[in-house]
Partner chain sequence: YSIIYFVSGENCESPQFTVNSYSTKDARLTAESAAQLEISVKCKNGKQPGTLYADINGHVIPCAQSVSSPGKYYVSVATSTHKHLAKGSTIVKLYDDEAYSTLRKARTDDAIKAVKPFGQVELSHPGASYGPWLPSEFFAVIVFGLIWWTAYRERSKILA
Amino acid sequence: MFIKTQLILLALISVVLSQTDDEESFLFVTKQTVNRFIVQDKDLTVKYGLYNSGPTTIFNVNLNDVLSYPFEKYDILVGTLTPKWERINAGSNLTHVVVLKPKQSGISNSSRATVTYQKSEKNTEVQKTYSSEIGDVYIMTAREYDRRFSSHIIDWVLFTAMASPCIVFPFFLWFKSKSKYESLLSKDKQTKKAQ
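Quick one: this chain alone, in the form predicted on its own?
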């Protein structure tokens, strides 16, 4: 959360410093993973946030993040890595979500996404900006994830089954011995009363 706040603050400062014309807008793009852990063959959710920081609407917005998630290493389950929007109104934001499935484990580099847009209808010059970069991420295997984070119910059931004889057998011996001792004690009491 702290890093996200810092990124947004840094973005706002860069927007203020980089804006040259009061009539035109500037687009700021963030990219982040929603998942805390990235696991092979499990869903990976990537969220893009597009913020129009200026007083005018921007047009023909195209996001491209195919280089970060190549088709050889990821399956696309929901969404697209090349979305397009006709416009983003002044001062508004837009969120785009893609759900992927990593095919391989290991280190993967999630570089920045490229976004092209036009600052206004009058200005047909195409502007280019980049999203924030996630960087290197570790994709763990499903087995490693289960070993580290699952509830291990089967392990506990097996442990209980193996530990039970070590507890039940001594208890049985103690109970049998206690019963013998109590029966001898009661016989001894009865013998003393009879005399």
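What would the structure be for the form predicted together with the partner chain, rather than the form predicted on its own?
For this one, just the chain is written down, with no partner chains and no other molecules.
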């Protein structure tokens, strides 16, 4: 019984080891956003990280993320959604940054980016892999963001303009009566001195 389990275990381990081919490399692609908030008409920065694990160089790497960000919903400000690299060396990390501007607000889902590459320069067999995804995101309207973060100076100027009648009008009344009172007081003093 014990030997049977040992044999099964040994068989499993050998199968697993033979599957992992350490001659070939594998490309991991992560897709993240550096934004804390995604706001309509403000920059949305997406960062793609490509990592070549494994001992060999990979060639002709093409990343395509056009499907996640269709033209009607997003503007591309900086970068390209279809970058390509001739080669990525073994064990090296690459980053690619794309800055988009969402045109609509609400909940939006962006799918994964597709990456194709060749494992060797001569073998044109193309390997396809997918990046991680950001998932459902909530794009807030510019008003919501401004309510929390803008400098509000214009709001305060308007507030002062609206509050000023309440302040200026009584001040003016008081000032008028005060100056009248003071002029009367000075006239009294003058007549008293004269007497």
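Note that this is a predicted model, so its numbers are computed, not measured. The term rigid core refers to the maximal set of C-alpha atoms that superpose within 1.5 Å between the two forms. Numbering follows the first chain given and starts at 1.
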Once the core is aligned, does Arg143 move its Cα by at least 2 Å between these two forms? no
